[in-house]
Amino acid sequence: MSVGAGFLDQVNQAFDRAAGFTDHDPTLLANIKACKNLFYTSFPVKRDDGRIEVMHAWRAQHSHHKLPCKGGIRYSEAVDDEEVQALAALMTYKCALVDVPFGGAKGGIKLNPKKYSPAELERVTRRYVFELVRKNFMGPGLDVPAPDVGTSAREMAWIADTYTQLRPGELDALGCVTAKPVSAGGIRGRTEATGRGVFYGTREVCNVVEDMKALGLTRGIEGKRVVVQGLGNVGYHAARFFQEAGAVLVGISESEGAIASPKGLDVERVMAHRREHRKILDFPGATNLARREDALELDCDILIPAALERQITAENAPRIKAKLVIEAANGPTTGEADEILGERGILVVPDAYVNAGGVTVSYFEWVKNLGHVRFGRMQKRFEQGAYGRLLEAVEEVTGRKFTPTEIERVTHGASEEDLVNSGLEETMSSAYHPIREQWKQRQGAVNLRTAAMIVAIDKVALSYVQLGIFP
């Protein structure tokens, strides 16, 4: 069985154990974990050498409930039809879970990104949205791509300005993709929203004294044992928010190899360190591991797999020593190894819901390409000068004389990114509760990942029956 065929099977045997505990139709349920449309295609592109390479590039479409679609867009060698499926699947359940109003999609290009130049890339970008645009798989009311593993914000560039000039005149063009550079259509805060989501999530989960005291910790995120796998736009910037929660990072994973080290790892030094010798191996102060996947069997509270699928298995998990496993990335635990961290007494927080952020921030930046118009920028300054005259009328009534400091505290009106970092924070923490109660109710029979099948479950069939395909 190759990695996508299980990786699919996971998901599916996943949506089969939460279905069973719903009163669906089950042709109802068929429809729902049936993936609706999938799209290959193969073209030629010129190497910088004149060479001419075949490329190999997939989209699913799980779910037309909600429309457009959305869903990244992977440069992996490990790229075929039942990954980018699976992801597809996954990112509908995601979307459900944080009440984000899009089908699951999901896409990808056959290669490794780091053989190939920035020119070569962008050939191979551009190639690949004339292929969707040309079978009508993209566009803002059809299906939105965004960054996955091996794409960045520079390849949302690419595919905003080639779906434009395609679609000449389209009002919502710049609505066909989302996690694109500020400056070409974007929006303040994405690029760390996937890592942000982890942390709040986590820091709901972990505020839940009932829960903490179940697993032996209390109730918050600081002073807890945080283990990092992949610094990634994810891992990174989850590791910085738990350290500025007080959390100590004491072992990180990359693809080079892992560090380790119980008085704390300094999350931007290591970077810096990376930067300047191109691994994270020999940081000052820090063990080398043997192998990068020890990093997963090392003592902490918090375990973080931020980077592929899969790396949690049946011959890994009894090792693991850690108290909450918080998933990240997409998939990163088999359904072998869940059964055993779930009898150890480990909660798994599940990817469906904890690394929603990305898209949740993303369904800002395309609600923002519809409106045209920055968050922030019509009620800013108003909102400055109210806070202001209110400051100015309590300084007459009492006598009191603000500092400057607090007048800019007390006055500060909410910019693009606080208002994203505001519905970023209420998504999560607002999502957390029904998975939970779900779980409660049916303690011991599931565990959250079930339990947030379950919702998201509910949630995507309650659009069929409103849509009156099912009764």
The other form holds:
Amino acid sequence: MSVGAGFLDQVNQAFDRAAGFTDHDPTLLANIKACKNLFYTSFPVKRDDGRIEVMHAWRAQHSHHKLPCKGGIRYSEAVDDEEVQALAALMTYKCALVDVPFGGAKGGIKLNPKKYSPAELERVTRRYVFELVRKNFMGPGLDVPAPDVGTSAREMAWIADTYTQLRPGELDALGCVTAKPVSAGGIRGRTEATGRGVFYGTREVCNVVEDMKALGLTRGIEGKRVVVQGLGNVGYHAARFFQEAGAVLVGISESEGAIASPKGLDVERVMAHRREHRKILDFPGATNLARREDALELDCDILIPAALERQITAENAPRIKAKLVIEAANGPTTGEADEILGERGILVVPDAYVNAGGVTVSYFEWVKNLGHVRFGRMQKRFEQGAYGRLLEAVEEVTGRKFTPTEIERVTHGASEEDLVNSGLEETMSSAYHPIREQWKQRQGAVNLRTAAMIVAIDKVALSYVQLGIFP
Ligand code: NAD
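Mind sharing the form predicted together with nicotinamide-adenine-dinucleotide (NAD)? What's above is the form predicted alone.
Everything in the complex follows now, all chains and molecules, and the chain you saw is the first one.
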């Protein structure tokens, strides 16, 4: 069985389990679960040495209950039709959980980006966009990609450029893709948004004293021992925010191996070491672990898988020592592992909620692109003036003179980045509580994943009913 097939089964089983706790019409549930469109294409691409190679690429649109569809593009040798369908379905549930008005989608090209030059990757990316546009599988009102494993802002810039060339005069063309560089219509704060969202989501979970007590933990992030698997976009930024909040990074795993230090690893120094030596191994003061997957079994409070799907399995789940597993990656825990972790009293915070920060800020970027104006541009100066006048009035009444530092702190008007981060914080914090309520109300009958899925199914079902499609 391919990884993709196992992953799709895993997502569908999670859906079925949750659907059993709802009272929606079975046809409506079957409609929500099914992938609506699956596009496959193959195309020839010229390598730098003149050879021609045939590429295989997909785009799955899981749901059209809200449009456009939204989801990343993955470049990996493991990409197949089932993997993109699994990831697209997760996007539907994720968007619903954080009230982002999109249907779920995902795309991918079967290639290892490390084996291609930037010029080759550019040719592949532009041709993929051409194929998507030809089949009406892309556009600001149809389907809006973003990065995922193996892609970044660079690929998003190529995508935006190709799309705008193919659609001359389309006013909202820049809204065809998100996580673009800021200079190409992106939004400040998007690069780190998923990792930041993982941090906000975990902080919300850790702030509930009663739940932490049940795990034998204290409230908050400070002092918690954290292990991160994967120092890519999501894992690196998540590690950074946990470290800034006072968590201790006791283990890191990457493709080349894993390192550990009970005293803590400085993530910036580990990144610098990796840039210099092309590996995290042999980091001063840390121990190299025998295998990269051994990091998952380190003694810690919080385990953050932030690499790929199906990393915690029935094989290693009995040895996981963390009290909390934070699914920064999509689908890192198999269904069997999920059950084992639950039986062992380990709380798993599901991907569909905790890694939704990326799509949340992508939504802000899309809104910015359709509005054609940077957030904060209209109000920043006005806010600064208003707060300044307020401070002057306080000075007049109290006779106290504020220092320039105090004035600067209070009168600071919100920039685009401030607004993005505060919107993200609000989204992640408020989205957790309906999930927790479902979990608590059902008194042990469901775990957090099933609770999140119930919330998502209810929201998607309501959309279909409101559209008049189902009674
Ligand atoms: P990335 O390619 O930037 O990073 C993945 C990292 O994991 C790489 O550094 C890679 O070397 C490492 N890795 C791969 N296999 C590993 C293994 N077996 N052990 C340890 N490390 C390994 O990808 P990303 O964008 O950070 O995405 C990571 C996960 O987060 C994926 O599951 C993705 O679907 C999910 N995700 C990403 C975003 C986003 O905005 N980028 C949003 C939501 C979810």
